[in-house]
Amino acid sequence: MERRIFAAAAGAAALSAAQSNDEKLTTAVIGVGGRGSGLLAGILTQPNVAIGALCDIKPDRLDRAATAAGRDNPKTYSDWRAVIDRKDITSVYIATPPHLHADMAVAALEASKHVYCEKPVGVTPAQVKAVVAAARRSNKVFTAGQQLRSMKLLRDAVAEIQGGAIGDILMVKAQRHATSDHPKDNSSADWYFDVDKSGGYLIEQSVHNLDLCNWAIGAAPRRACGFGATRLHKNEPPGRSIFDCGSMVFDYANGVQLTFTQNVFHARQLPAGGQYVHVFGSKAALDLMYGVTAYPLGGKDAGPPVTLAEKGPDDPHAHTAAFFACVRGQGPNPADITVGATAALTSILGHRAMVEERVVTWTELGVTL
């Protein structure tokens, strides 16, 4: 896949989805947990913009977001059927756990509604492909909440990348370290633990941070290896079935190669915690996560730092006010099903290979982008 791919996002909105911008979108949420809900404080910051219905199977979630949303007195729901059959509602965001994601999507898009969902896309290659597909089939806006990507810091920063600022890319070092495991005493708890429904830590969270890497490197990966395990948290809780802890090798076409790790029972005091990109050019290298300023190569004699992009105030909703751009006509899609796709098959690709505990194959997914 090459770098046009990845600049799809930044193409112009499909016009024939384009709506007025006076025009008052009705939208709806499904799924209004700690994701949701946070999705839903967004919304509601956007202009001419209602909140029409809400849908979750748990009352107190629902009950919360009600109220939260009570300026605009939507409707509430237990069977997210129902919101999807609405004829008034024009978008939809989908924030339930990732294996819903795929079948709601679908529903939706086929229901002509503009759909912004959560990452993961999906937790296989079948739900990606299917999702992919009915995207494809639609005029509507499919946005994939890749938040990263309406982050101006790292767009800024990856484009300056892309042009040449570290040289060409030779390698990838990236990391999600956690200093402790998913609350075993949280609402999302019933759900998170089961490898089919969430899809592990790799699927479900550092779909972000592999997002990035094949951002900055403008490609998707062609292979992977790598191993996981469960080493801290055996069965806890009862019957878990997701890794604590993996390290993985992705190798892309264009020779770059990437090595990311996970685990969560990272000390909080030992120094290399947290999330970090390390992208290194033949030029210079950064850390894409922060910052960010390239430092060039060499020893004594290399010459000073240079700041790439300058990190700013970022609007936290930034990404749900593109999606609504996009519906309008006004902007790019942040994160169109392309991206949203691929980065869900990139971590999808990651798993497999420890599971497997082998060389997998992007081509082994089944999935055409």
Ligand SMILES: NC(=O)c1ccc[n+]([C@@H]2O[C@H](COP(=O)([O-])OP(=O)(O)OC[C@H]3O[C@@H](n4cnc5c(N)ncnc54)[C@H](O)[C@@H]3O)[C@@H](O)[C@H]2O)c1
Contents of the next structure:
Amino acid sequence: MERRIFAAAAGAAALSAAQSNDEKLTTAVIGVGGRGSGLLAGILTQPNVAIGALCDIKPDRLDRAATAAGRDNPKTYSDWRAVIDRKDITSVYIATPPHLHADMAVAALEASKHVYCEKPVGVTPAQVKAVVAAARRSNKVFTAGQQLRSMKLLRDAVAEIQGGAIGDILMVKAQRHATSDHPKDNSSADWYFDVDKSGGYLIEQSVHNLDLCNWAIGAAPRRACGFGATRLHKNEPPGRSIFDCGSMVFDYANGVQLTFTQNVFHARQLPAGGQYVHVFGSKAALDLMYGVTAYPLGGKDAGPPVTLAEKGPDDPHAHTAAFFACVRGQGPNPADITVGATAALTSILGHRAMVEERVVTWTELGVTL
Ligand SMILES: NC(=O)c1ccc[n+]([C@@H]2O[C@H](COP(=O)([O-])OP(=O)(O)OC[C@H]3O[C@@H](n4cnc5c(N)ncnc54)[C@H](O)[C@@H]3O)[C@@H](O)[C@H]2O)c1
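Show the form predicted in complex with the ligand, please, the one above being the form predicted on its own.
Now the complete complex, all chains and molecules, led by this one.
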């Protein structure tokens, strides 16, 4: 499985029937809230790509998106199935709340469309399994919104790590700490605090961080344990069913242990906040989240830090550019279904361990990749 997960991206472009750069591609965005609007802005910068349809159940958002995409005069819909029925639309972006991704992605793939699906691929193993099956049956491109995979700096740094630059990976310690809870007056508050819709912080947000950990480690975890709770924001908003903090340990078949913590009450001035991914190797250690500087092991006699990759300007729409390149058969898929499903399942594994307060195994999730 490990080999498939991390080598798969390179070959995935072959899945797509080659479509030349000159061919105009007509795409659609389903869900034009915060993320969908950002994706739309990126799509509009892509050469020879037109927005054929926009879909949202909130009319104000649909209007705003239609204005942004006015150049292409897209048709607007409140029913996503009508978008899937459009034969001229060859790809769809799915940026709705997480619990809706699987049904939409499966329907789009079955209608022979290329799919860019926001993370997480699903919030339950059954949802992830359905998307995996549909993506494997289809000969279309499926790209998950794990856009860290398109950051050149990270790609270069992970390649160096996997090439042995810090020795064998022994242990990883990572966190995603925020200074505040998700805003209660934000329009996405209508799904965010419902664990059945968002999956909770770990599945909805830390899926990025956990994907980065898996990527560096070169594997998926085989089991996890942990504890989570709502410590500060009890019943805020009323009916809240997501945790506001959690601590987990993931155990990998290659012996690596990943310790991961998450909270939404890290005081801004307290050091060591925010996000990091500390990777401890047998020769050196680094923070993969922000840095590409590896620090050799040892005390005063340790050698100087080593720069693993050069920072450069990162294209904010690189993941979208990579998706269309892949659709045209001109580039690898940066986050294919194996990457997307593995990331979602890793966060589901951690979430389930916290909820059930026991060691949960990858096999129990029942999804074969
Ligand atoms: N990759 C990233 O960095 C990133 C960043 C932010 C959000 N996201 C992901 O994007 C997705 C959306 O998050 P958001 O922050 O934009 O939320 P949001 O609430 O701002 O937007 C979701 C939109 O989907 C619409 N919607 C809900 N049900 C629908 C339906 N049945 N048909 C059509 N539209 C429907 C809502 O009306 C809303 O406009 C989530 O999966 C989230 O995890 C990814």
